[in-house]
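For reference, the chain that follows is the form predicted on its own, supplied as structure tokens.
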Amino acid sequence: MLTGFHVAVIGGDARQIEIIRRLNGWDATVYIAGFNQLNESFTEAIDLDFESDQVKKLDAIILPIPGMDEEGNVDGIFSNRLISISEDWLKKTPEHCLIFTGISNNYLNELTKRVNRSLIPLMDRDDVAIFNSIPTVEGTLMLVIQHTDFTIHGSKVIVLGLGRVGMGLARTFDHLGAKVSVGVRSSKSAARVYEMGLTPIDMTNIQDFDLECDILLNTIPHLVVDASLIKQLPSHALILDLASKPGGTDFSYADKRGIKAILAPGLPGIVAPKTAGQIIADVVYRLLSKNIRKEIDHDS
């Protein structure tokens, strides 16, 4: 049980719903914004007002999973209004409050160092992206079945990236009768691909190899499907890009050549927010029992 913590969850989709949801269950105390033209009411939770003192109760601040952009906005769907969280405004919260984000940038990053506070980048943890590549690759099954008209079954598919996601999509397409090929580039992944039984492709060399494939999958946050490698590809085929944006494709060649491609991020938060939501709050609330010590007056 949270009982006794005091959490803010600012911004955010559907994922952060399940968060206030799990949150209140465990009997925190939670503070929220960025969710005024939400169709439901959370009646346990409290509306976070900026210029009170609630600011020092806080044990956490939740971000949304893209953190803040480079000004200190908070985006949120639920909300026409514009959150800014200002460095005066988080110098007032506890030196124990951590800020949870899904990703971070140069801005956060400094910004929690000026102030003194443990930023904690969800999605650089192993334990999150892993449990997140299962809707990830469930929502990438959804687009490939939705934009192509041909199956899976017996279909050429390059994935691009072994890590956390691109392990699970190679196996996935692979389990579903396609003919996968995958990307890497050390000679370690190479191995691991060839234990999977699967055919690696040496991205250092990448010229080298015959890349015509139905479906392309991309996890690589940086430009490796450029022009060279989508001349190989026939008119019908499928790039998906599930990278971080700005993803890692030349969409304005592929859209040149004829060749739908897709950026795709964040699908967890869109095909399976509930779990997604679930994933998230279940480490916030592994990381909250154990990292914050601290004396609770329950009568306060």
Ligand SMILES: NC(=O)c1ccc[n+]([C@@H]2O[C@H](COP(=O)([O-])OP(=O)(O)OC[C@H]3O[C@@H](n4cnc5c(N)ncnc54)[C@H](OP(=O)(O)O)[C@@H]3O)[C@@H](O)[C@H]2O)c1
The other form holds:
Protein chains: 4
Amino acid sequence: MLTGFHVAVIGGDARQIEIIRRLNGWDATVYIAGFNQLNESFTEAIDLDFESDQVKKLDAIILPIPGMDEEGNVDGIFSNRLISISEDWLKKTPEHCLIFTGISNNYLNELTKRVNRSLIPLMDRDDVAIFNSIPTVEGTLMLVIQHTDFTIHGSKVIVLGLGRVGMGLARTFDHLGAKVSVGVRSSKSAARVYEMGLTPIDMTNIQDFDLECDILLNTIPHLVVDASLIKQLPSHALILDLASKPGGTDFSYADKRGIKAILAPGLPGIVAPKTAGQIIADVVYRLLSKNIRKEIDHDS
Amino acid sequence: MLTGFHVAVIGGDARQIEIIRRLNGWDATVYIAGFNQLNESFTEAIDLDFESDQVKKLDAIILPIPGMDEEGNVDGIFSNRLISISEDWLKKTPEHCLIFTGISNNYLNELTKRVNRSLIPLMDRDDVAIFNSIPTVEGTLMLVIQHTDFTIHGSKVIVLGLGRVGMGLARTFDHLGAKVSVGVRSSKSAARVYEMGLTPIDMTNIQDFDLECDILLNTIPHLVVDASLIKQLPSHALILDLASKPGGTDFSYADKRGIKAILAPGLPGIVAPKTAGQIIADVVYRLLSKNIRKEIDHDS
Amino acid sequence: MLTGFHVAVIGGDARQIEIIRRLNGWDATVYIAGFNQLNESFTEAIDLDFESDQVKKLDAIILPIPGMDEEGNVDGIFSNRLISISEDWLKKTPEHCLIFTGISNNYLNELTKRVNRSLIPLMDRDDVAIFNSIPTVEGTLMLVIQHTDFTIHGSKVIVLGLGRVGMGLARTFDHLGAKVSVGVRSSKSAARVYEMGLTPIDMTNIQDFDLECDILLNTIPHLVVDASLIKQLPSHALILDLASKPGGTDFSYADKRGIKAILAPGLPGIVAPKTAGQIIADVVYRLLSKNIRKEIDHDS
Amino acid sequence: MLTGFHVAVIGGDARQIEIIRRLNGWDATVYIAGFNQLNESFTEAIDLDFESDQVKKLDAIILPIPGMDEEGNVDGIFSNRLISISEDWLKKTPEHCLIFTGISNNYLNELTKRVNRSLIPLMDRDDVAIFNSIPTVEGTLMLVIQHTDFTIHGSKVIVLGLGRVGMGLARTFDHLGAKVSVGVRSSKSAARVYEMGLTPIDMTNIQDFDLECDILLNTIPHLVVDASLIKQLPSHALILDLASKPGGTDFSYADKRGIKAILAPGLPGIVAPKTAGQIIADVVYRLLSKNIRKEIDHDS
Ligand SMILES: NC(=O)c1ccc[n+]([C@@H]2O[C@H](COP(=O)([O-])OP(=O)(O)OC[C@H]3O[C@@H](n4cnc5c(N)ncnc54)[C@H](OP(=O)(O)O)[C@@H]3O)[C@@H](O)[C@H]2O)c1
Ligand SMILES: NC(=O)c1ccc[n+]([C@@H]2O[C@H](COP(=O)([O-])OP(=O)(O)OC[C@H]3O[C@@H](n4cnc5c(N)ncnc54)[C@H](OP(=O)(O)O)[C@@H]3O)[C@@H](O)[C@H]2O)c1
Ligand SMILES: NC(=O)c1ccc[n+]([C@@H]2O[C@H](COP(=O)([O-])OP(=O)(O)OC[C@H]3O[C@@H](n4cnc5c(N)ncnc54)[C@H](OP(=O)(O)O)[C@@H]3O)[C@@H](O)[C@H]2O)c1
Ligand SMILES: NC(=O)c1ccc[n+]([C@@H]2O[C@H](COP(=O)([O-])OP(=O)(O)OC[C@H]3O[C@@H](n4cnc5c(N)ncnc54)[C@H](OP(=O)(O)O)[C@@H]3O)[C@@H](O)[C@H]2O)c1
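I would like to compare: after the form predicted on its own, may I see the structure of the form predicted together with the ligand?
Complete assembly follows, chain above in first position.
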């Protein structure tokens, strides 16, 4: 339980709704900003008033997954007002106040350093990345089924990268009956691919491999799906690029060859916002209850 | 190879295109009707002329999956003309000519009996139904991912029926990390469910079971998802009914309770027409080459 | 619960011990014969006295898995005495008394017909056969690992038969990373094998197939692993024959070719007697409580 | 191919036989010592003569998996003679000569440092450890099936550690139908366990968890299966400890509680020496061909 904890949720999308619900369920006092156009209303959440003394009680601030832009503004799909967070306001939070964001940038890093508050970029955490790989894989399944006229079962699939997303992708497409190869660069990953019953492709030696396939799933955030690779694909192949923008595919070359190539960022928020919100809420819960001790009797 | 075989493909959808392609690939002589509005043109297929003598050479006629309506008409999405097949025309086919359809009806049964030709309703075949279960399962995956805001992984799924579709559904949702229960009526099926590591629900005794779940997938072509079952579902649950029309769900009751319920027929043709066409082509190939001997030298 | 039920367990092996334990747990009155040399003693079981009136109360008699020999004798590994069951004694049981056996023979069939009691050969039941396939598969795993110097992972395995045992074998060896082919005779089974992501071998056409493999697992109770098949195996191959005696292998030919071939009957009783006993106890429970109504108040 | 390479295989067990076979297959010149009592003879291998000039040509020396004892002696199960390797002899190898061992010790580390040759302790390599996890898992399966009277399917299994062995164990026991929990210490591993559809146990907080289970598999090389953990196990439970000697179990306490506990080292060499030899041969091949360039024309 988070009885006695005060948390502000500022901006965001459908994921934040689940976060707010969970925080409420754990009995935290929740302040919200950026949800004024939401149909549903949160009876138990308090509107955050930036002018009030609420800020002095905050144990945590939860920013949207994309964090803050370079002007200190925060985006919220459920609001038409711009929300901006000032250095002065942040300084008024208690010293122990944790700032959660999905990803960070220089501006946010500098700002939190200046006000001397802990910033927690959630997407950098291994646990969050692994939990998030679950909706990412399911979103990939959906897109692949939508964008092909053949079944995954029986098709030849290449997954590039055996990281946190690649591991789940490879196993799942295998389970669905695809013939899965995985492009890796270390002998350790190659061994794991073999142990999983799949076929490793050594990406340091990629010219030696047959890269013909029906479905190519990229998770490597570098230009690896380049012209020389695309050339080997049959015309009916589908390229789905999951790597963070701008992806790892030469999209214009794919287009020239008539090969469908799709950049698909942000799948967890799209296909499973509730689960994605839950993942974040759970980590927030764990970090709050580990880092901040509440004397419940007096505080709440 | 089907060298020397003459096959007419009459009406249908994207699946037929794959069938025509395959028949061409096996060197059969292919006649087509109902594809005049298709952008793509088949250089190697001959337009079927119902007035000509082509009919006398036909070893097989392939009707669309839904077969023929009660007036003897055949539907084709790539044509705006009505195609009707007359008893007289059919009589002119060689005696050994096989008539393939997806499903049949009284009209087609009677017609083929009168002209004394073998009718093969493909969807009645166990092998076709099992092959078709593959795209059906993938279509189900796609719809479930689209219509929920949580992941399949970690959710509670009930599959009703452990037939040809249910078997694949149960195994696949298990592999994706769902907690799967399967509703069955025989002790044999219950044992198989247990052996697969899943939880059997005895449908002859359904009132004893907790049917709460996040996702309910029905494959039983009888009204089994009735009010008493729907009552047990939480409001966020999704019902996906795969059973042949009208499905096995009390849709109006689900609607009244605010539970999303979707009837999803014809998934193979929707999500994987190429694979679905291939499945049919392969069976046609097998039956033709088994039943009709060609003396290739003279005939071709 | 089986309160008020009287059950005699006569002869058998370690499986019976679990059956007795379970019956006790369900509060049945249990009579035992053939366990006098067991170290452990059953404080709650009553020694069956064939001369007494106990027989008149029996709702069920549980014979060993192999049933009875042609002289009416029953075998028990925990006893050095011969136990014989006479027609006269059986006649004294209540009319509703059920006779459970694993497998039956002419003698037992005739005997129970003459005394007009229901005989239930448990191993003929689909549910029991499927439950029993679980320890059978695990026993097969154990033997294969013991008798090869290479891993199952990465090896080529052929399973003959996709029945109740073959289904579990095929799936399990696939999960362990073997390349699995399955020999079947129907197009339905071939489709299922394909749907499972494995390779079907058409046994009606076996000469067309490459049967080279590292491990051959037979479940077909006919001579299918004959000289022509054995000839195709490399010298390091292992044949494990699970089919009921005498198996389906030409063992002397295998021996001549220097190929290790093992007949492995009765695996559930060997590798998992507790589970195997539980499977039987559960079915006995289900049949007793379904078929025989007890008025507990008066009877117990 | 290893044409032109000269490799000495000194001592060892059945794994070495496979190594020698493979090296021969790759056309290397192979010298052997410690195989004089082997029934089978290697027609293509040359007896290593420590007095001759053979040493000057050696590109690699392959020691047994346990390496060398503190007196510089090497063990071989196919020989009754002691083989000792002297510093002087080693010095005569070409400078590029690679010394392969399974595990190393101070003596061997010092010796190779003094003679300035590269030592490669194969078992320290991630790839080798992952490949070796495959036969380790299969050996574990065999032992568990042998030492229990119930099936893995349906039983509760706890795996301690999600390292290279634990990962394969957890997945495999899950596939066999066990209910698998995995003890881990990082949030990253806990997330992976959840993503695999299994239940994480936080070992930093182990007192909060129910550790009751039927089968406990330890891979953590520290005393983690201590009295407090063993106390929670039912009497029929089996502890199998795979961690390197002396394992991570309080064996005497388990014994006192009447719980069967088995230390099971060296499984790959026991259950699959051929595969285990192959794993080593493949890495040797890769390292030799990467590190040492042969001018085949002149050298061979
Ligand atoms: N589309 C979405 O909805 C979505 C969701 C989640 C994540 N993502 C994105 O997907 C990408 C992968 O995420 P992740 O969590 O799986 O990351 P990760 O765990 O870091 O995995 C990245 C993988 O790429 C490999 N790699 C990196 N550079 C390489 C190179 N030059 N050549 C070959 N392999 C290379 C790494 O190999 P090593 O193991 O050898 O280092 C690693 O296996 C990221 O860009 C992430 O932002 C997208
Ligand atoms: N939506 C699509 O795209 C799509 C694709 C393919 C098929 N389908 C349809 O899906 C349905 C299932 O197809 P299938 O091939 O799996 O058929 P199937 O093999 O005949 O399976 C039907 C299952 O329903 C069970 N069942 C029938 N009546 C029952 C009752 N009164 N109570 C409990 N269980 C009952 C059967 O149990 P027993 O085993 O005990 O008989 C069997 O397991 C059909 O209606 C088919 O037309 C739809
Ligand atoms: N060793 C043990 O511990 C153990 C344990 C359990 C069972 N068993 C024995 O294992 C055998 C299989 O048991 P089960 O329960 O799996 O039986 P099952 O379900 O009847 O399966 C037998 C399989 O054999 C196939 N078959 C039969 N005759 C054939 C033929 N002439 N050519 C090709 N295929 C043929 C059947 O194919 P169709 O499907 O086309 O009919 C079926 O798939 C039995 O003999 C049983 O007694 C042994
Ligand atoms: N019996 C055999 O035949 C056989 C075969 C192969 C290997 N082995 C042995 O098996 C053991 C495991 O091998 P491996 O390759 O899997 O090693 P590994 O990859 O290093 O895995 C060891 C695991 O133990 C965990 N761990 C270490 N100390 C811990 C602690 N104090 N509390 C909780 N967890 C702890 C590690 O967790 P982190 O990930 O958090 O560090 C890691 O997951 C080794 O001792 C190895 O020698 C035996």
